[in-house]
Every structure is written in structure tokens, then in C-alpha cells.
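Starting off, we have a lone chain in the form predicted on its own, written out as C-alpha cells.
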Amino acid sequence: MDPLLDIRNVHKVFPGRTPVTAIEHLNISVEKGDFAVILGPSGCGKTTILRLAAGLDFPTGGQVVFNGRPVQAPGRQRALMFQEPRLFPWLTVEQNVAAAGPKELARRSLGSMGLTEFAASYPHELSGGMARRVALARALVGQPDILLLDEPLSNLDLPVRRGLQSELLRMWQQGLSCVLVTHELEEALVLASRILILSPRPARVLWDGQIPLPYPRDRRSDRYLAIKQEIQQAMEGWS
């Protein structure tokens, strides 16, 4: 069976006066169940990583498949939630993920995320953690098969953090693929079924593992420290 997302042989080179390799034959491929999570230094080339398997960018060498199909354009198929909420300040919260697909549907995603009662609110009125929901229910409206997620949890206080890991282990449980990038071990450790480590760019692939911890993850126990001690060894390779 072909992988769900499949980085194949990839190239990128961001043109300019100074031409700018972000990613150098990349090879990644995430399974259909997967919940892989990509560790890298900034700078890397993880954003350029998942925007090119949005569709919102395109290789310069290589190829990106999805589905057993190559990725030319954006799709609802693979829906990607940025490191900001980038919300429409204009629109209700219920507008602003319905602007993403049907009404009914935008109402789903809100319940599901337990936002209903926030549906006539406008961004400015909710804290930072409640706008990662909306934006994260806008990401969901088109009922994706994978999310591909861009550091959307980050400058949020642990709770509200913690609270956010656990909607999206309910949602990968429940049958969603997942791809998130981020550069906090903890939080990969905490969700990943499978972690990838990247170089500094251009990025190549240093490390890449499945991680057998039953959830939710013991932080304390002997098994978890291993694998901890294990990865943190791979991410000497960013030095």
C-alpha cells in the first residue's frame, strides 16, 4: 500500500541574489494512522516542508504524492493550521470557519471543539488558546484525511497547551492523520506515534522512529527517559 504523503527525492531552492536551498533530496513518507512529528532547529526548512505538501508550494526538484497522486494545488484533503490562528478580525467565529467550508458543517467543528457558545464572538474577544481552537476547527471543517500542523501550539501557557495536545490525540484516535512540526522535544514525545529529526538546511532526515509508549505518555517512566535520552543524542546533529 502506498503511503498516505509521500516526499519524494525533494529540492528547494528559494531564488534571490543569494539563492537560499531549504530542503536538498528530502525523502519522508507518513502512513495513513500516522501521527508524525518532525523536530528541527529553526531555520530548517520544516514551514517550507509542510507548505509544500499543502500545495501551497511546489518543489523545485522531486515530487510530493498524496494519496497515490502528486500534489498540484491546495486541497481540503490536507488541511494545514499555522503557527498564528490568522483569523479574519471581521468575521464572527462561526463565519470565520464556515469561510472554510458549509455552514453546517462550520457548526459541527465548532461543537466538536466545544466552541458553540463562542459562535457570535469575534476574534479580538477570545484569549490566545481559544483562538488556536477556531483556527484549528476552521482546519477541520473541510473533514480532512491528514493536518498538517505548524508550530500551533507554541507561545501558549502549559495548560492551555496541554489542554490543545489532548484535542488532537482525540482527533488522530478518532482516525485523523497527523504531520505537526515544532522544535520542543517534550511536546513530539508527548504526542508522536513516530518522530523524524531534521538537520540544519538544507534539512535531511537524521533520525526516524516509531515510539512504542502507550498513551497518555508517563514523563516519568524508565521507557519514556530512554527514548528521550535516544533523540536528544540524534539532536547533537544540529550542532
The other form holds:
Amino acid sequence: MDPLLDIRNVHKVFPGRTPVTAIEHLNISVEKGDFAVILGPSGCGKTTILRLAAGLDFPTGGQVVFNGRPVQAPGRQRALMFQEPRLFPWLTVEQNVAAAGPKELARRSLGSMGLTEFAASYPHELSGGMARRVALARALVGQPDILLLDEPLSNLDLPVRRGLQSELLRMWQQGLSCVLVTHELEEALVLASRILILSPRPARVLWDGQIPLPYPRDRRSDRYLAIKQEIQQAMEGWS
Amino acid sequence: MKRRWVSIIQALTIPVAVLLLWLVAAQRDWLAGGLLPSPSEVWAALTHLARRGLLVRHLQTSVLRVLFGFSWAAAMAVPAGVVLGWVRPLRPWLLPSLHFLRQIPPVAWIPMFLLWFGIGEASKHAVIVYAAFFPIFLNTVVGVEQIPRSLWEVSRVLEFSPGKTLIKLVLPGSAVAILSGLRLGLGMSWRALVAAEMLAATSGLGYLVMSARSLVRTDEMVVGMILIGVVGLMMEQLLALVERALLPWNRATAGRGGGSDGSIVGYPKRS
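Return the form predicted in complex with its partner chain of this protein as a structure block, the form predicted on its own having already been given.
Now the complete complex, all chains and molecules, led by this one.
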């Protein structure tokens, strides 16, 4: 069976006075049902990978294939959740979510994220965690096949972060495939069914493996610690 | 936020002081020579003009002219600005010429417009449309340009149609700039209209001031000038109210430099 998202020998050079090669001959395939976490150092081109997958940017060489078809434009089957919530400041929470699809689905999505009572609020009235929730609700309204997440939980306090992590896991367990990029190992270990470690720029895959641990992850179990150690060794390539 | 009455007192301090000084000056005969009328003479002229119905007539004429011309200007300038702000490749072709035109003040067009449109209403409307067009148009262009790239990307990811992009992103995203352009444009067209009425008209507040000149009626001149100022202020305040009603999300961000509200009381508001 074809992979859901296939990054084939992708090359990305940003032109300029000194052209920057962000990605060089990168191959990543994400299978349906994966919760793939791409773990890479800051500035390694993680965000670029997601933008290519979303169709916001295009590779200089190689191909990004989704569901057997090359990606040529953004599409709602590939929902992208940006690093910042990026809500429209002039729309209420409900209007923001409904901008992504039918009103009925928007209401349901808000409800499932526990946001119903904030439906009439404007984004500037929300806390950082709430705004991320709204962004997540909006990303899900289009009923995507895959959810692309660009460090969506950065700059959040621990309880808020934990809440959103379990929210993401719930979505994934309901059948949504996810690709999340981050530079934080703990986050990867709590969420991932599979982890890919990238090298510093230009990004190459240093390590790729399944994480066969039950959810919720027990951070003190021997197997967790063993996997953590293995990944930490692979991450030594970062420096 | 500062208490409202404090800013009202602040706003009124200078006008009241000037009025008092004026009254004192009139009482002590400092105004002899007839170059400046006394407040009581101005008041008498005002009531006299009002009783003869001239006040309402001139006022109405001027305001209706401005509303008509300003509406046309807005109806053309906002769409044109949206197009030019949205379609970047058009800009290098059009903006230089438009900036050139903008340098020519509306008053300088009056002789041409009189030739083209005659001495009737059409030439006054042309002056107003011209005066209001550029502030509205250029503000709209800038407003659309300033919509953050990050939100354009959201509209692409969510697969907005062009119509949806216009309604959910472009218009609200530039609304603050458009409305302040409308406010500027209204002010510009009011001032330009008065100038046009002084040069070629048989009615309107500008005509009132100018016809008073030929009879050396300084009292009527002052009545006309004060009215011009008051009406201009009132129109601007009205638009500021509209602005606040239309942009509920902007009230919270305005204090952080996100925009300005046009209220003269406590204006400019920056923290």
C-alpha cells in the first residue's frame, strides 16, 4: 500500500544572495495511522518539511506525494497547525472555526475541545492555551486525513501542554494520522508512535524507529528510559 | 483609561479661554477698527442668519454636497484600493502616477473643473470626489498590504475562495486603515468643498463667508468660519463612532498601537 504522505528525495534551496539549502535528498514516508514525530534541532528545516507537505512551499527537487498524488496546493485533507495560533483577530472563536468548514462541524469541533462557552469571545480575550485549542479545533473542522503540527505546544505551561497532548492523542486514537515537528525529546516520547531524528541543516534522517510503548506513557518505566537513551545517543549527531 | 469628563474639560479649556479673552477684549474696546467683530455681534449675526433661514440653507447645501461626493469617492476608492493592495503586480504601474496626482491639491483643479463641468453642482462634486479619493484609496492600499503574511497562509491552508478571502481576510484585515482613510477623506473633501464654494458658488458655507467679504461683514465671516469648523468636527466624530461600532475587536488592540480611534477627546490615544 502507498504511504499516506511520501517525501521523495526532496531538496529545498531558498534563493538569495547566499542561497540556503534547507533540505537535501530527504526521504520520509508517513503511513496511515502513524503519529510521527520529527525531532530536529532548531533551524534544521523542520518547519520547511511541514510547509512542503501542506503545499505552502514547493521543493526545489524531488516530490511530495500525498495519497498517491503530488502536492500542488494547500488542501484541507492536510490540515496544518502553525506554531502560532494564527486566528483571525476580527472573528469570534466560533467564526474562526467556522471559516474552515460547515457551521455544524465547527460547533461539534468546538464542543469536543471544550470551547463552547468561549464561542463568542474574540481571540485577544483568550489565553495562549485556549488560542491553541481553537486553532486545533479549526484544523479539524475540514475532517483532514492528516494533521501537520509545527511545534504547536511551544511556550505553554506544563498543565496546559499536558491537556493539549492528551487531546492530540485522543484525535489520533480516533484515526487521525499526525506528523508533529519539535526539538523537544520529552514531547516526542509522550506522543509518538514513531520518531524520526533529523540532522542539523541540511536535514537528513539520522534515526527512524517505532516507539512500541503503551499510552499514556510512563516516564519512569525501564523501556521508556531505554528508548530515551537510544534516542539521546542518536541526537548526539546534533552538535 | 482616563475618565471621560477629564478629557472633556481638557478639550474645552482653550476654546473657553479664547472666548473669555475675546469677550474681555470687546468690552475694553480693543477690537476697534472693525477687523474683528465682538462675540455679541457674531451672536447677533448668527441669530439673524438663522431667522432668515439662510443658515440652514447654506449648511444643508454644503453638507449634502459633501455627502454626495464623498459617497462616490468611497464607492470608487475602496474597491480600487483593495484591487491594488491585493494584486501586487499592478502597483509599480499605477502607484507612481497616482502619487503624482495626489500632489495636486483639489483647489488647483477648480479652474479645470469649472471649465469642464460648469458653475453648477457638478464641478463642486468633482472637487469633493477628487479630494476624498486619494486618502481613502491610499489608506486602503496600505491596509491590504499590511495584512500579515501569516494570515494569508491560513486562508490558503483553509482553501478560501477569492470571495471568502475578501470577506473574511481582506476587508476586515484592512478595515482599520480603510475607516481612517474615510475619516481623512471626509475631512479633505469638506475643506476642499469650502474652497470651491468660495471661488464659484451661489450657496453653501464657503459662499456665505465669501459674500460676507464683499460687504465687509466680519460678523458673518466669523459665523461661517465657526460653522465650517464645527460641522467638520461633527462629521469626523460621527465617523469615529461608526468606526468603533464596526470594529469591536479593535478596541482592545487600539491601545497597543493597533489603530487609532478618531475621538478628539483624549486624542491621540497611544500608550
